[in-house]
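First, one chain by itself: the form predicted on its own, in structure tokens.
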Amino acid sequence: MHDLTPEDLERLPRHVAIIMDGNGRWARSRGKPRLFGHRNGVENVKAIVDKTFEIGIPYITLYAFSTENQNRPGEEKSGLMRLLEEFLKRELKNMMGDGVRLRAIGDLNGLPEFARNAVTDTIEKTKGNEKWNLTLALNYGSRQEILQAVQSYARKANGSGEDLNWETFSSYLQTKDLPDPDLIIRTSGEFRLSNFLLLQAAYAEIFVSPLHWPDFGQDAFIDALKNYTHRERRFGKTGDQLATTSTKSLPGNS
């Protein structure tokens, strides 16, 4: 259940992206190892994803492991990858039953083989699901994604960019099959995007919660959505112009 009003439900974002921050600090504040925080963070992923689809938001993207996270200690990285494998194997049956399609963005070749296999296997088995969409950003960095898109475009266009526009260029990004995020949530009180969806977030609303990710439960998630529904998304226009223009035709709402 939730306390969203009918008006709120009409204004919900279509695509929510979350920077899940603070697992390590959450664990440290309890005198526990960092992997204890990551395990609790994984359990919260299940709760938030379930709530997302329950209230009718069709796309959710989770920043699970950045390219910069490769600099963390080997034991922590290995533990994270085992948690990823465990989560995907455990949730596959639910994904199939609920019609959830898994996607991944990032360089999967940078993951351990067992984790990469778990991801690609789940992607393959859920590719026919069409009701809900869960995307995991794994070994992902937006700058790297942009450079790869430029390189791919340059090879295809033979170096000519005179007719290049955003619609064309965005088709070279790893998110080409996803709508741009309407709302980006970051937990743990940090006010930065950390190399996450830098171009796709051009018109996204941003919500920062002081809660560490394991404490950012369903009630906190609903509060973030309610905050979003009360914002005026102008896309460079004035409020008066929006009164006569459907936001569905504006950037980021396709």
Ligand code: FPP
Second form
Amino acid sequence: MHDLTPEDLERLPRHVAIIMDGNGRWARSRGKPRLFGHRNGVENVKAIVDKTFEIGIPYITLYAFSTENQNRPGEEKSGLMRLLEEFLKRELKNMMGDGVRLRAIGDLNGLPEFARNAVTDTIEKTKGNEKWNLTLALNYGSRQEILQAVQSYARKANGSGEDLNWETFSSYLQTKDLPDPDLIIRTSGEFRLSNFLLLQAAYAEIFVSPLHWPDFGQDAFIDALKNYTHRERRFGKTGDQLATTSTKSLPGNS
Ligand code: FPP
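Form predicted together with this ligand structure, per the form predicted on its own context:
Let us now look at the entire complex, which starts with that chain.
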């Protein structure tokens, strides 16, 4: 099934977030249109999400469409949205059967109506599922999310802001129901976060794969997880201190 040892399984991340990059380059290298890459990318979404839950990782978040992706040609954007709609409609039955809850982060108002409806409909239908958590970042940008959080805090707060700490502030972020990502994977060899979960990534481990997203299959995913399980997460402490401290009690790691 996979070559994760019992020790690896004990050290798996609780939340994996993925920047799925390289669909366009993957298609171009085959002399195909970009949407061919995205279509194969969606097939890989299915493979990776299935594997995530199969090995017991409860949270996965996928960067499916950034605010900057809005600048792409109309045809590519609407093609991507159709693929998203198709995926959600096709997968609903499996999600209900397996206990997968869908969430979205990002400004859904910026999506075409048919795609927004498919997303909100799936969120509504799966909201009672509690076992596994799939979050799609759609029309998402971390800076926009932070600004929005500051605005809602300012509207609610009537004091000096002295009471504000990370715990209260993070409750204004769109990720308020999710633990911070432990591992962020980016495909296609780029070493950037590209406006993805900037604050939530404070202590995340980052893994960059040279593979384009449609080629980053289940085996490559397992290799990334194995790599993660061998890292020492220090959260600013020394190795000796860590030996006597549980990571749960470290700042910002609630
Ligand atoms: C990056 O490749 C990929 C995207 C911008 C879109 C990712 C979206 C999907 C895989 C489908 C979303 C659907 C679901 C079901 C979550 P790129 O186009 O930037 O590739 P390039 O950098 O090589 O041009």
